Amino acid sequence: MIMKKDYIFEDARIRVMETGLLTKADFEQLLAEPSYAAALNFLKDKGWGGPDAPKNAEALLQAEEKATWDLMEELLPQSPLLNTLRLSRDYQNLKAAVKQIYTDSALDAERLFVEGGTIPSAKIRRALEEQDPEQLPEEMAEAAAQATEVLARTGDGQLCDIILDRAALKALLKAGKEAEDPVLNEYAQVTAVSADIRCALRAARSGRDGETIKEMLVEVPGLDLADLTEAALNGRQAVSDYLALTPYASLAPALSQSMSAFECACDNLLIERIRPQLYESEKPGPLVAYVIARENEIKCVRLLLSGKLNGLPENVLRESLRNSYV
């Protein structure tokens, strides 16, 4: 018989690297910094980019990044378990070698692909090239060839862009449902309702039918896409009162707002919905919560010190601060 593996030790660790997580002071103090500068020299006295922290910002935010993956590599070693967190790479990496194999980008590779996904961005530029899919999941595969068909044959970017998007999100949604921890299908759910609402909006503005429309969504439990496509193509509001309806209805008031309040108020809901894990033990939640609220503070960082550079005001910034996860 397999035993069952505890988490005793690497939830014991978590626990320690949680007191380093920015609290709400901490996001309040952030926002209150008077310029750009005095920003990123808070976070480096918050131990942020370690003793020797870059002085560019997206390098610091790189390099914490960088430093929860190592932690996860060093606690998880060769762990299937958050494989759901960085499938979202693994798909930006077949948009990207799409784009540059298939059309006339001119963008440096470098800018292009990311690391850290389930498959080397090299392994899916290669499958491409060599036009050999089987060299990819299954998934992606037929994914990447419905979207070079119509790429090639209409020449629609966005059209594109949208089968690969909606492939990322069934592959989300199919790897949160199959995880070994009820938490990563949280992720997916919440993560999957965000991009249906902002697909949706985005297609009726440019003119696509109801039909079309319906076919770009993903099913996720509590939304009815016949219901969402019918709001959207009547506006933003009708999808913030269709949204009040459903077990998202947190989300509505913040859709009413704009669309970067919506964004932030998603943000939150996840990490409501993943807060309980903080008095979890020996189980793997704890980890997949930890790593989803480091994603989360370095978005919000990101979007602050951006904000700080270009001089936005701080009633401005406000609706980038997302909820702490301690």
Contents of the next structure:
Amino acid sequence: MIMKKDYIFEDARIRVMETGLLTKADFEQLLAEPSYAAALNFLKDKGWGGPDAPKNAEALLQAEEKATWDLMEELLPQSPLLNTLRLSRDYQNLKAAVKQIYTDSALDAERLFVEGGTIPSAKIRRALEEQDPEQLPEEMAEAAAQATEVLARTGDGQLCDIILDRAALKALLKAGKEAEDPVLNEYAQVTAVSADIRCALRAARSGRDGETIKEMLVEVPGLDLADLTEAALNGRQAVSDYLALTPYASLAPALSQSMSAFECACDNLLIERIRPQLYESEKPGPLVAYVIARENEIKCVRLLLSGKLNGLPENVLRESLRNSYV
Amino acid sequence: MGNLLSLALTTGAPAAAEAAPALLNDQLGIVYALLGVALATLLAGIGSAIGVGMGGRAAAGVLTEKPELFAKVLILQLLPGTQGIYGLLVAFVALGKIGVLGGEAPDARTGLLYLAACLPIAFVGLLSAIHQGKTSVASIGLLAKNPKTFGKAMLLPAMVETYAILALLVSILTVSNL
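Would you mind generating the form predicted together with the partner chain now that we have the form predicted alone?
Every chain and every other molecule in the complex is listed next, the one we just looked at coming first.
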């Protein structure tokens, strides 16, 4: 008899791990730390980086990211469940490989590529070097060919980025839709909405026409690309007014305020949407939500530490403070 | 069948035809009663095995990170195990009355009554143990987050037990008074 996987063991272990996530009070305390060194010590006291915590903040954050993914690998060995969350790294590596080959750069691979994607970065580079698209998934190979051709023809790196970013979002939405757990679909949609709006505004600011802007965006349920493009051409406030009429209305006030407030609101929206997973059991949702929460937490800590290092005042740093999952 | 055949050979077919319903009646009684005993043991036992198994997997997940919670999660894991014991209890009482461990073999009507008497603990035992297992899993999650909530965490799956106890009472009172 084939038993359906019930994730009881995995969810119970994640319930314990959730107790180690930073709470709102922890973030407030981190924010109130008088210096960068004090903030780093606060994190170490919380167990970040383990017993041999690295002295460097970036190394500490990378160690935490690695610990999260190592835990997932231990709980779900070779499972495709979390591939949706890894996709962005694949496209980041693809972008680096396309540009490295075009510029014939001899930069160290470690500096260009990130690990933890679904495809090893060396394989992506080899596929492009050998011009063998069959080594890559179909959508990725198509995007790589288009980006390479545009880069060779125009030398426009920004256009190359746009093609690959769009392909990455399309792949993310497709993976989210087909994913085993609906949390991944939520993640894909919120990520795509945030990217679409940022892309539309950036393109409008750089003087691109409506048709080009529309082509740069990806279809997301709840957003009308023609309306969004039209609003983008009329500025940030017009996009905010349009957003207020969509299912993403909660993001509109933040967009009126500033782009960084909007990015923060997108992260908070995602956290709100995954929060019900705190009370789920026997499903993969709590595992997915934990990874998203952990990445969000690390991103927030990185912003705070960078602000502390650069001596930014507390009220400025507070703007980038994200909601805690727990 | 062997008895009926030898009766037919020694006394002739008409006598065998008269004796057949009575013999069948006697034998069917024990079959029905044993079917009830089997269902009480099997279904309640299967339910408990599933429930305790679920609790065990959740307990293992918590103990990987917090081994100090062993005693508390063990209690929560074991809660769905009682339905199997209730099924066994009803089965023992029935076996003691139907000529297996004591008493005498029932006729077909009484056998059917034994079967009916065993059904409450069989089915309620099966379903309540599975649901108690699910509640235990949730309670183990609660305990993982806050070990001080042990009392509350234990009460939640214990509530499901109420219905297994009601079914046990009905089954055991009926079996005892047949």
